[in-house]
Amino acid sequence: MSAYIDKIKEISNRLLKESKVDMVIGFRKGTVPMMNEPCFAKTPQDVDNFVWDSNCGINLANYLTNREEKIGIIAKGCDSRNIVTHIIENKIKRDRLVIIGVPCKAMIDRHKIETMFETEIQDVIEADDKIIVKGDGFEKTLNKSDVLQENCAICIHRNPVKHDEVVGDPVEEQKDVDRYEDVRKIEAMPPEEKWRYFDDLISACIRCYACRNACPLCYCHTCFVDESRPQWVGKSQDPIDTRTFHFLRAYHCSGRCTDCGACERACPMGIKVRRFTKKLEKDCLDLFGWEAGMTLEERPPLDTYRSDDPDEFIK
């Protein structure tokens, strides 16, 4: 990936130079190891601090809601669907963009790394399909294949859907991947094992709401938990509030999500909350055919009356 950040820097400068553009919004390096940051270049000065490698995991288009300027943004492949979805819903529009796209090579998981160490991790460098972790003490090489996103691992959408720039050549995509394994092992449990499942996956949850702040989808102006007038879910950690929140959430979220894995990122309690979202994800793929983010010529099923809907009652 590190060929990468010349080609997105050089696209950037220019953009900016021949006011193309307002500004980039790309990645600088962060603060804490495998945190990199998002990054506002409105000036050719401001690119320099443009990084790129495996740590890029959060999704950009989170940063384009309803803004007027013009924009260049950085986008890999779940990041341009969002882009899509986005133009979509006139949340953004599309002339007021130009896409940077970036053929991702996968992003690693921050949460399995650290835990296969005991004391802080001090430094993390990637070196081809190596991941060098160090610390006090220790250096340790990791394959980067064993610690990959779990949404980064079944990704068969790895190169931008949309884009004006591009900053390589298209990456091959996974091909006879298995994405929804796990949601099929769920939909085979008696309801009772489901039941506490899902009670058992979200009982670590602290509602920080990190899973809706994270997730690019998540734009209401008033998001239902934050509702007072009327008060629809409590704001404790009460199981059956904690489980609202949760599931509608995802339910919003459903025939939209691009399984970007911003939200499992985001959380500081390692919450597998894309177990939600895969499971609707497969329902839209196997009732309508339905990819979210793929094309701006067709509307998401769930906001689209066709008479030849699968279901009889709403004939």
Partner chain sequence: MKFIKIDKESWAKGLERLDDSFRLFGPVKQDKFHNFKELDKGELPDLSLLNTRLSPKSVVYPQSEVMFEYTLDENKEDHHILKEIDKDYSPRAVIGIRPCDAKAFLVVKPNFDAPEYKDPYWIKSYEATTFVGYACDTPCSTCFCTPAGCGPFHEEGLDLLLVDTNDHYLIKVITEKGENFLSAAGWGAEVDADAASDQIETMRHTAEAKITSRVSTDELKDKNITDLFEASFWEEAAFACINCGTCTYACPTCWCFDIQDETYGYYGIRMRNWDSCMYPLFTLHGSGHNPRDTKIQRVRQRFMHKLKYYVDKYENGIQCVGCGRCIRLCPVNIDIRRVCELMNSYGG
Given for the second form:
Amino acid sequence: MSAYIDKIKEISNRLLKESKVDMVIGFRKGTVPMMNEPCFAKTPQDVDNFVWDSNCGINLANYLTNREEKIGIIAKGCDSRNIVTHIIENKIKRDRLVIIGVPCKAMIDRHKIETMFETEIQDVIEADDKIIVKGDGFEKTLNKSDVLQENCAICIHRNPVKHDEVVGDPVEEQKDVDRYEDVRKIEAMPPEEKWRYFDDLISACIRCYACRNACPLCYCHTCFVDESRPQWVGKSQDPIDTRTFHFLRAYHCSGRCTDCGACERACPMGIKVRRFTKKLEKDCLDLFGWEAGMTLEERPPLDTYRSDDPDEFIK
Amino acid sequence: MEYMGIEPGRLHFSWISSAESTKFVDVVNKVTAAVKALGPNNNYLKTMAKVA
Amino acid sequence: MKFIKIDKESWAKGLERLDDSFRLFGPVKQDKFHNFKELDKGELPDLSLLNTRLSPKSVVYPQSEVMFEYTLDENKEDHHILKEIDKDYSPRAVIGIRPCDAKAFLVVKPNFDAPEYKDPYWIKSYEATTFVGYACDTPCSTCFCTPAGCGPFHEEGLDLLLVDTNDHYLIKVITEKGENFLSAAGWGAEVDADAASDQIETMRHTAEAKITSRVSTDELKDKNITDLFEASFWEEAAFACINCGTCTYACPTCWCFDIQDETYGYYGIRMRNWDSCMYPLFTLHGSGHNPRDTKIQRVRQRFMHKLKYYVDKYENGIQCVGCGRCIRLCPVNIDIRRVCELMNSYGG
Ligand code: SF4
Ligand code: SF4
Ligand code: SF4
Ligand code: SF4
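Structure of the form predicted in complex with its partner chain (previous: the form predicted on its own):
Let us now look at the entire complex, which starts with that chain.
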């Protein structure tokens, strides 16, 4: 990781010095365990604060939307796919960007690690493939591979798909991963059970919209849940309204979601919101052979028409 | 929709041209029959906000 | 001062007895974390917690709350008239509330219960509630209650203070409301006040020493509002924020709400839902103009309100009790301690 950090700093300083960019977007060390804070650097002093470790799960593409400056951006595999999606959707211009690719070694799941301990975690240290968790009177070593974010554990695109600079050699991509075990499990349930499953899943939701706002795809000026004329969905804690928010948001992300996991990571209540988006992501793969953000050359399936699009559902 | 627990057969899609009146009648009949067979929708239903 | 001892067997029995005269609320572990909820009959509050994920403000001030009902049916005499809804304001008690969260009710009180404006829903709920505090002997590293004008054994806003001495509970009686609660529970084993008070004092010192977060607030009052408003650090401090509602919804001292009507046929309700200054919609005018249209403006508002406007307006300290929830839960690690330092030290 420290090799990555050195390289990130070196590239950032060079880009700033040569005025190739006005700012570089990256992470600085967080004030609590397992958290880093997205930040920008405009000076060498700012660059000094940059870090890289397994707590950089926030998707930085989210910070690009409609920006006008020339920007250097640090991008993991998924971030780079969301940057591609942003470019396709005219949210940022390719020529304003210098993408600093990070071959990703996967992020750890802060929710999972938190719930493994009864008391407060005061420090989390990384050493190669081990994670050392410390608290008042305890210390425990975990295997990093056991505590990955769920989306990272099944990720098959860890290397950035587009980059202008890169901070290390490509990592080996995972092969033969079963990406949709959880979705298939839900698909196999009878309707009543499905209904209850999602009721339980979102029962703790407070509608803070951290999931939506952490997602680079959710850049609408006025989100449908905030719309008041017409008002598509109620704004209270009513479970039907909460459900409507979640599955409609998932629809809006279909063919665009990269399964970056930023939404799930952001949720303060630890709700597995990817259970909604992943179904659509799977359908896009099954029906259109599409994975979002892999190429600038092709339009996404939901904004193109092809005569061989599947249409069995239309009677 | 089925994924989140709406029963198969409650939601239908059809493409009917304005000239296809018989198809329209046919589809409406089929849809109403299918939905009636399922009975009332008790899940995706908000009669009043469940709040404090 | 009066102190009562409760051994752990009579704890459950007393709570059972209270069930008849009080609606009891307490921390319960749901799935992965604790939150306050109304306890079912026989259910015990789980006091093995650090603190609840969300604050107990919802016991008095629910996230969604119906205020009025109405009918649009013109055949009815009272059509188009808002009628207040019947509510249960019978005595209730929050058991196991942390001192910071109890003090928070006093911090928000000037907003709901001011001489010129009274919020009947909040006031009636608040007055119906007995606050049974639970002294905090294991503060988190994110807690900064002491520098925020509160503390792990702080008594403001509490009716009773419950202290866990390991083999039994000690209760310090703070108000008459607390006294009534105790007699309803049948807890009356008085202990020597001096000894108990000494014991609690010692525990308080140990707990306070564990609070290591330092936040300075002393200069905030003397800063010039417009200087702070125009300070150069806001761009950097706000950059990461995604403008979700996590910090404000988790916070015991955030009070803003939005009013909504929902109509079902002819019948309708008017309710209020928590709102957040982080949302663009919060300040959107009917004209389409939005005075806080950018993220930086909204983040600045949250901190200026808590750490400057409130301080100046109410002369009641900061609008924060240092519970640390927003620090622990913010998805992008915006840390109020850091922003507070920036504000407190701005301009020398
Ligand atoms: S982040 Fe979590 S709690 Fe907030 S709206 Fe999304 S699912 Fe609900
Ligand atoms: S929906 Fe979630 S997983 Fe998909 S792109 Fe958005 S943040 Fe990432
Ligand atoms: S400070 Fe954090 S929790 Fe609050 S709105 Fe910003 S991102 Fe959300
Ligand atoms: S601002 Fe943060 S630390 Fe202060 S009371 Fe609110 S949630 Fe707690």
